[in-house]
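In the form predicted alone, a lone chain appears below as structure tokens.
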Amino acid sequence: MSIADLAETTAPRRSAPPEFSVVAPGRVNLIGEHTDYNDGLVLPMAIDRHVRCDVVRRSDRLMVLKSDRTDHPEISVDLDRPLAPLPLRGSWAAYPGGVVAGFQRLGWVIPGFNARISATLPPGAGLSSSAALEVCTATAIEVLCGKTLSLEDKALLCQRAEHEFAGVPCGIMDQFAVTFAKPGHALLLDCQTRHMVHVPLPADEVALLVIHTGVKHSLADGEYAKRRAECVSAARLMGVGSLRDLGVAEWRRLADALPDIEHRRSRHVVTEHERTLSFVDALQARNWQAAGEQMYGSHASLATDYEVSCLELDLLVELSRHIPGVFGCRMTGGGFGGCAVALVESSEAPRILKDFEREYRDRTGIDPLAFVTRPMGGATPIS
């Protein structure tokens, strides 16, 4: 497909009522950051902010994508021709386009359709709006074609779309969280075996706060890929297939010979694996203080060893230590901006939210987007 096969349409159109809609949640990762592409453990949960796709069939063979965001042009793609990454790279349509290409490779004949995309997820916040859009598109295609993939195959197809069409070499966490999430639970995912355990989060005792710094950076700018390459280098130098293959004791025995960068990057990954296990143990014991300390330890490691935090994220974590009712706080997502997540006492969540907003505004002049959230289920079609 050439760039000529993409049409940006500016003429207004009357929108037909959707035949069906799909809603896919964003996700926040409680702990286990930058470990998924190292075959490690992660603990995301779906949140009550989402991407929505309203779908109407067409009589021709076009996929027409329109976003409610004014900076996103309408895109029209010919489904009779194989989609390729280059014409879509850098466009918001790369995410649904990559998903369509994945289904084309499977031999699915996708009927023409209009899709209006809307979202309550803020873009660039590290809340996985890209994975939500991918899984939302994949679920819509399943409905259009009257058949389904297994949940795992759908998540992997969406991951490949992000690799090939968006140019982000992400792990499996985001797509699996958006696909497999269960209401009231976080998802403990072993990225090596793909084994999953749903871990309860009792809403009567704890709540999750998400606070957006107002700073947005693209993970496609090279830093994400650079961190991944540094981890691959560290694993190779220590003679293992991935950093997941190392416990802390074995890492200590091998790490002295590493260059400084590989030493620090691998130390984060290996210790984050242990923090994730300790965090889950604390949740299951309802020891919220112990869980919070693991979150603080995770953030410190991400800021110093992995170097993916920023001043604004560090400030939110610093502020959290002085707000009563906060058990723990850390950056979440790929980093370089985006959001922090805080584990807080449920009954105090509204007051704590206001404290975060006031303190952050006073220190930065930024009025942050902040909200209380709860664990939701995965992507689903709705009538």
Ligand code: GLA
Contents of the next structure:
Amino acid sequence: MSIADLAETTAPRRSAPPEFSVVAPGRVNLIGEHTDYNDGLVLPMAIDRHVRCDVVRRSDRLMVLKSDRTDHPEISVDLDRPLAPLPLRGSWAAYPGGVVAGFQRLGWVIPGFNARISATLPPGAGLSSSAALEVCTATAIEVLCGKTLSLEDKALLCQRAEHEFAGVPCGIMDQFAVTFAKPGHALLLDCQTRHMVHVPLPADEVALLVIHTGVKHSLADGEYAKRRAECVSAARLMGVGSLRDLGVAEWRRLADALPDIEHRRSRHVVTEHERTLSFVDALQARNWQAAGEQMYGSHASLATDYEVSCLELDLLVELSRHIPGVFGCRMTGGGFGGCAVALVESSEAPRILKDFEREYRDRTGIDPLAFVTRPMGGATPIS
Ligand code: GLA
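I would like to compare: after the form predicted alone, may I see the structure of the form predicted together with the ligand?
Shown next: the complete complex, the earlier chain at its head.
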């Protein structure tokens, strides 16, 4: 099957009102970056930007997807034929297609349906638009089939879709955040045990700003996979199963013998673990200044040791240091562009947002997409 075949479809019945809809949020990660695939800790939260899927059943056995994005051709998939990754690679159909394949593997018989996909979540911004699309599709399929997977199995099915169909060897953070998020809370997820704790973020005291550099982020370009491989290599050279198995003191004892790249990558991972724990302690103590310091530390480590930042992200973080009311700021997500997240005084958030926009525009000529956000719940059917 080719993309051309996929584009040849019966048009969805556009006039039919949806039988039901599903929304799935994007996420920002507050701290614990590039740690999920090292079995580490992450602290994402869902944001109030989402992917939405409006669904109508069909009488035949096709899944017909239409997106509001003009660069996304309509796609049609025969649900009776097992879906394979390669024909979909590089197309937006890879995400929903990979999810369908996951349910096919489980033996679910998915009824034919039309789905119209729309989003308030910017794509390619490092805010997990792909995980949101995957989990949105999976939740729609659950409703259509009248049964559910466990939330964990659903998130893992979506992660596998991303690995096999989109070709991105991501960790579990994004799909878990989109699935398990709770309003008013960040999600502390231990990627080794999959134990989760919802950590409150009091809206009357702190707000989160998301500022998009305007530089497009792409994880499939090989750098992400390279970082992952470098961590595996560092762990192997130090004789441990994963970098999670090392505390900072133990790492210091073993790391001298490492080549420079493995040394710096693993230093980021083991110190990020400590920063994440300190950040959570600071949140629980409502010590926002201390939490902010951990965010700055995380950014510096990602920029110098892990080398996944870029000039625009570094600039946003630098600017944040001179804006009153900002506690901390760092890049969020995979990096190489995308967004920064800032922890700020909630009463000052609108002014701080304007300060960011103005300063960034003055320095780069780019009008950044920036917004104040709050922690939302995970993916859910809405009617
Ligand atoms: C991307 C991946 C996640 C995670 C982050 C970096 O968002 O999808 O699994 O590795 O990068 O923390």
